[in-house]
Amino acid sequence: MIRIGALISGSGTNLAAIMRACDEGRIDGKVVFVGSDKPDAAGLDKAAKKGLPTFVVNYKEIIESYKKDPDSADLPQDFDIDVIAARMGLPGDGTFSDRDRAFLVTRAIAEARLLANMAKWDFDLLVLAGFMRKLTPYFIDRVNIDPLHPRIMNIHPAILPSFPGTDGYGDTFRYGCRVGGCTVHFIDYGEDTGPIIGQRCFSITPDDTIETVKEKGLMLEWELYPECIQL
């Protein structure tokens, strides 16, 4: 039985699909915790109704606190900003911008809290089920302990490598594509660039709208994600 941790930001429809697949035996596993960056994420209620432990690391509060007083940032002791910057393709000599520094510092604080919460449970796989925060090498390297066995999986609303980023279905539709789809992949340091596990596609007709494109995509996501986890 694979032990699955999940991070979400919103309604948790993919989380629900994963939990349902576990209950029905389509995944030989169980969800052991659900975390979120937003206290009001509806998916937390879905998890609580299943009796699952949940936690929140409020990224927004961390970012606002840093903006008010950057010098008071409570950084984890094992955080080296130059090392993390270099792994993300930024200058590793401290010459990056204040904006990049703020991003790296606030992410490190938030990710250290994620890791501290996640450490309460043994897990084999971490699934990002609509988690809308980019993870940095600080977090990734502490979950992917063995480079040959990645443990962070994500689902993206486009046929990667096309249309990475936050609005895959919208980008697909606006570009005029006649085929859309979704991709499950492992996480690496890039933006939706990790090794692809599985993909599904659907036709986009002249009658489709952005709303119907998203509906078609979600239906496939709920099938594809559990299949890739089981794989």
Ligand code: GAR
Contents of the next structure:
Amino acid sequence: MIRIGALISGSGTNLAAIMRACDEGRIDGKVVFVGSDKPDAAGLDKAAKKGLPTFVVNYKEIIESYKKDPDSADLPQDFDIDVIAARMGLPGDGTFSDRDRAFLVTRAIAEARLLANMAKWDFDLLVLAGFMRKLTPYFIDRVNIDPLHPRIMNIHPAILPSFPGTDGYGDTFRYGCRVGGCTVHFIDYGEDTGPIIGQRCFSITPDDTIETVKEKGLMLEWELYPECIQL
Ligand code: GAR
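Shown: the form predicted on its own; wanted: the form predicted together with the ligand:
Complete assembly follows, chain above in first position.
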């Protein structure tokens, strides 16, 4: 039985599909916690209804409070901005922009809070199920303790490496693609990069709309993610 932690930002239909697959024995595992960056994520209710522990790290609040007063940022003790910047391909000598600094600092604060919450449970695998925040090396390296044993999976609404980013189905549709799809992969330091575990695709026909493309894609996501977790 693998112990699965999940991070979400939205409706949590992938989370629901994973919980269902655990209940039905298609995944030899169980979800042990659900975290969100948004207090109003509907997926939190789905988890709570199943009696699962949930937590929220409010990224928006952290970012706004940094903007108001950068000097009072409550940085984690073990955060070295130059090390994290270098791992992300930014200059490792402190010469990065204020915008990059704000990103690295606010994410480290948020990620330290995620890690502190997650530390309450033992888990083998962390699944990102519609979690719409980029995770930095600060977080990734503290979860992937063994470099040969990646522990963070993501589902992305496009056939990677095409259309990384926040609107995979929209980008696929607007480009005029005749095939769309979804990808499950392990995460690395890049945006929607990292080794691919599984993919599914579907045809896009002339009568499709952005809504029907999303519907087709999500139905495949609900099959693909549990299969990849079980794999
Ligand atoms: C899914 O389509 C997932 O692929 C996408 O967000 C949606 C979440 O739906 N994830 C990303 O775009 C990650 N970059 P859900 O909350 O109903 O599972």
